[in-house]
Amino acid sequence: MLDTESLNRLLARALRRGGDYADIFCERRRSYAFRLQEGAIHDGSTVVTQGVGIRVVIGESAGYAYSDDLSLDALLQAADAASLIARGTPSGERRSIDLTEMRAPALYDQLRTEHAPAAQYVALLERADVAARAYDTRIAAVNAHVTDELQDVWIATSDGRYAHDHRPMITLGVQAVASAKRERASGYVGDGGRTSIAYFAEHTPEELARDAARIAAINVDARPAPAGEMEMVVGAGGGGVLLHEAVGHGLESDFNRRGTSLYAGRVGERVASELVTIYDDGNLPEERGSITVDDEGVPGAHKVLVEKGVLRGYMQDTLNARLMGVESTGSGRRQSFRFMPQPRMCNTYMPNGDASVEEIIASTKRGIYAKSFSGGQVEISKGDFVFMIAEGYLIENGAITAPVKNATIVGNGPDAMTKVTAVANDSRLARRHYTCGKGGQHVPVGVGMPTVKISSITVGGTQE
């Protein structure tokens, strides 16, 4: 979007009251979106957004500002916007810095620029329709949508980083809703990642479609859930949801060089039974939290966050790792150019244990089965949780028996991780399509888990 110059001279105005540091961000997002109700397509949309977001760190404050407007006046005076953060003495426009191009393994495809035609967008959502609605016949309404995105940005920065990244994204959900009698329920499985429509010539339409649809009709038969203190084992891949909210962000390098979060300070002990390794990946292939490089312009990493119990270490952007004395770790994540970057998850997963998934289950005696969850929140200070189940079972001597609704869990993060007394040899990452919040700002994210036995958790139901 802007040439060496350019950002040199962007960089030298953001600097010239002073300060530690200065980076520019660049961003150019193209989205085509479709989307179905009552059998038919109920709207579609191109959107087309650009700008670039200015900002000057001096200490442990940061001054930021974007625009819209590409020309290089308007530019500069966002630049002189993000310098008033400064108050030492002008230094003047700084000398040219020399940017140096960071290069990183291509993780998807770097060579797709332009969308499909409209038409197989839409034939993605009408197949799904025709799926969910044959799956059962008590499938009462289907919703359906399809967003293709292509983002772009590039990144300079005042210690001579230089990054570009193209970024393709592409998501189908589907929601199927199930009736009888005077019940209704809703299932609803989403899918895609880092690549094209072309993904979805295996991961069908119909195959999202029958299992959103299988989601609710079971929960359009499910008995209400039992209350009180349980077993609970929790389910491959989409049960990464509680290990994101109720570990990943306690872990996230702001909350701990604040001291807000319960994992400040303790690097090095332990925090979790010895079952338990998380791993936070930026560099998975065309998974839905990878990138490149993150958007300070640092390639994207492994990072070991807990290990056999034991916390490692933190998920680091340039700001934080810049105050606590370590570098890095690719971690430096922003919605868009109109926002600053934080610390943030990229794909947060638990490799696999030793356990089968059916010694797991014979090995409990009364619990909850939670194969996927719809929602929570979490309170990062205390590590308190509370989690919405959307495929649920209950667990009886030793067998999955009936289907559960309106179940939640309660409970605490760093608690529930010592309860952990098995992990499966089933790992995986959900491909489902989560987004995660944060200060006000949303990014794509991946989650996963292997099959996890946690000993005890207070299980909110309705059964009377």
Given for the second form:
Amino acid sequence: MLDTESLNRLLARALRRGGDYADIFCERRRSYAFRLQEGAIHDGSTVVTQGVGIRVVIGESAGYAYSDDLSLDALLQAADAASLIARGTPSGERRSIDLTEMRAPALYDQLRTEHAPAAQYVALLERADVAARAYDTRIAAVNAHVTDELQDVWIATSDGRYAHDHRPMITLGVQAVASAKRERASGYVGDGGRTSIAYFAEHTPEELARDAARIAAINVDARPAPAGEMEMVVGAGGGGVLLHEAVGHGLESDFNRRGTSLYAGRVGERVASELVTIYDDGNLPEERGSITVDDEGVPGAHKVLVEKGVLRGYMQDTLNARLMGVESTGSGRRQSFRFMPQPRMCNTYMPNGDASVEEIIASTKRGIYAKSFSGGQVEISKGDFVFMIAEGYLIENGAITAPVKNATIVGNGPDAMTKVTAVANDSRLARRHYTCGKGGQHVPVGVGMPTVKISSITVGGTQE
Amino acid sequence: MTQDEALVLARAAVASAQRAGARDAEATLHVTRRFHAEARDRTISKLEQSTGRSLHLRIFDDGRRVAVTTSDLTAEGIDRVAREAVAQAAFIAQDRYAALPDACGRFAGELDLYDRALAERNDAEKVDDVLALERLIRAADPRIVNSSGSNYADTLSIVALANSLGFADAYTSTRASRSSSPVAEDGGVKRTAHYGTAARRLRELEPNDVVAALAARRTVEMFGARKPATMRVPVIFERDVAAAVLSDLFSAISASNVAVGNSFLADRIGERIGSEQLTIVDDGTLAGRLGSSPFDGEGVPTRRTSVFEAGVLRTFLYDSYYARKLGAQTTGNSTGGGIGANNFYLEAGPHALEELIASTARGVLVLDTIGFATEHATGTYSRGARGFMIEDGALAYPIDEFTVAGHFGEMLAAVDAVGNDLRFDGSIVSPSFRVAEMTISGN
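If the structure you just shared is the form predicted alone, then what does the corresponding form predicted together with its partner chain look like?
To see the whole picture, the full complex is given below, headed by that same chain.
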């Protein structure tokens, strides 16, 4: 987006009051979307996000400014604003920086530069609508959306890194609402990833829509969730939200460098049952959380967070890595040019264990089977978390029985991780639709997990 | 960019859309100058300052609508997205309700949204301000040994809206906020909490000592927390948590959710839903408040709307599209594509929070909740929570790792006391209130 000469000039300007490091993040993103409501294409939208963010780092401090005006004057002003974090007297000295391009193997289509013809997106939504309504006569409403986005980022840093990434992202989401008597319930399913509309030839909109309708229909019949402590079996795939919240956030390096996470200073210690291994991987083809390079120009990587219950390492961006004396793990991510990068998760998952799903269910006397979650949240200092179950069932005497609705579960991350008593051999990644929020910034992520048993958790329903 | 320049650009965007072939168009330009400083210990850890611009362009072509948001404000950039929007519109179903509002205008009264002292405050003073806040929280209690940062932020915002009906108007507003997240440690256990506040005017912003005292108290008061037993008891929602409950309720009274069957309150206008203590208002015309503006996101004058009157549901909140669709009048709640709150609040009652606690023999005071669930369709409420056990009308001990759950309708009907501690530090606000009985799930 900017030539080498301009990047060089901006880096020099940003550092003219001093500073350990500066970087420039240029972004151009176009997203193209349609929404379906009440059986018809309700509206369309386009979002163009274009601008440049400039950061200056000095010690633990960072100055940041961005500009959506791409003229050199406006960008120099932004560089000046970012430089204010350093207190030095502006010098006229020009540092010259040799920018070397980082190259990493592409993890997704780097060539697609246009969205597909509009009619193809509209057809996906219409097919989803028909399929959801046909699934069950009680489906009273279907809302669906498709968003196709192409993001280009260019990063230049004062330590000489230059990188470009071209990131596609398509998402198809279907919400079905079931209604019976005065009861209403909804089911939501989404999929896609860093791919193109061709993905939905195999992962059809009908399949997604029927799954959303199935969850809505199950929940409209479901009984209110129980209240109190019981065993929990977390379903494969979507259950991975549990790892993301209960452990993942606590292992992001900003919280650990600052000592605000309960996992700070505990690398090498046992933090979970020995059955627990957790990876975060930025390199899985086409997953939402994958990045050829991160938003600081560092290639995405496979990280071992927890291995057989022992904490192995944190997810690092460049600022925290430098202060902790380690290398970035390619975890510096940001929502857009309007934000500074933060250490973030990419695709967080647990590999296979050796139990079977059948024996896990059969060993559960009274519990809840959380097949998937609609979301979760964690408090990182003490590790208390909450999850909302999207599809859940009671387990009674070793068998899955009635569906339950609207269950929230609460617990404590390290406590729950020591209570993992079985891990099945059915690990898989969840459908691709998760987005993670942190410090006001949203980034796409992936999660995955095998079926896992936790010996005790608090279920927040209303029934005794 | 000045307010007048912003209006010129908004008008130009409308003209561009019409040249591209759109029958009607509306352009809103947001120009926001933002300053943010975060302090940790004795240093400024983050200093951010930028002026961002964003154009929101909506086109209407015979009931077909497309929205574009762009930060590329060059003439070519705007022309390009306008042409693409017109092309995209051909794929949208015709909807006879989709059009510009029937009447645009501006609330006639003085709203006092701009504070010159805030707009002109110098950076050095802001930096000293946030360093002082961080010093105060670290001095507040010996157990506070760390923090996730103290923050000061302010914005100067211009909103300029023009449409093809000939409406063109703009306003400028200011906003300042401060917040702090101390981390305390005791016996190897870390605890954190957060307190934040905001105002349109600098002199109305809660001062650093108040913010520090509240943030510190919220952090250390939870030491020794236990997990409560599972039980059904009265539950008091402290005002910030009460505001979060109101925010969930807002989804259920938004016409956009009502219209598509996503609200448990659909078809219940005129019914008594809440207790007599429950009067809930949306008002965009309160002078100096954070949710006030002279017109909404589509140029409709803001107004005062009683949503619940003594527990009776009087109306939903509409923009012009959903008003036409549901046979009502717009309430001036458009965000320019969706429905949002102006100042949405529960009217204060007569009781101090201490009185609510003193009149509760055995119950739970909820100070913070985590989690979210978009169950405004079903009306189910369930959150992770922390707070205090109340015994014999007094706070007995802190509790955490529990959930508080119930049905929204039953909760509103069971509100039996409302506090007098309403503060307008956001656009959805509430005083503390008590619900006669809810399910606490713990051990």
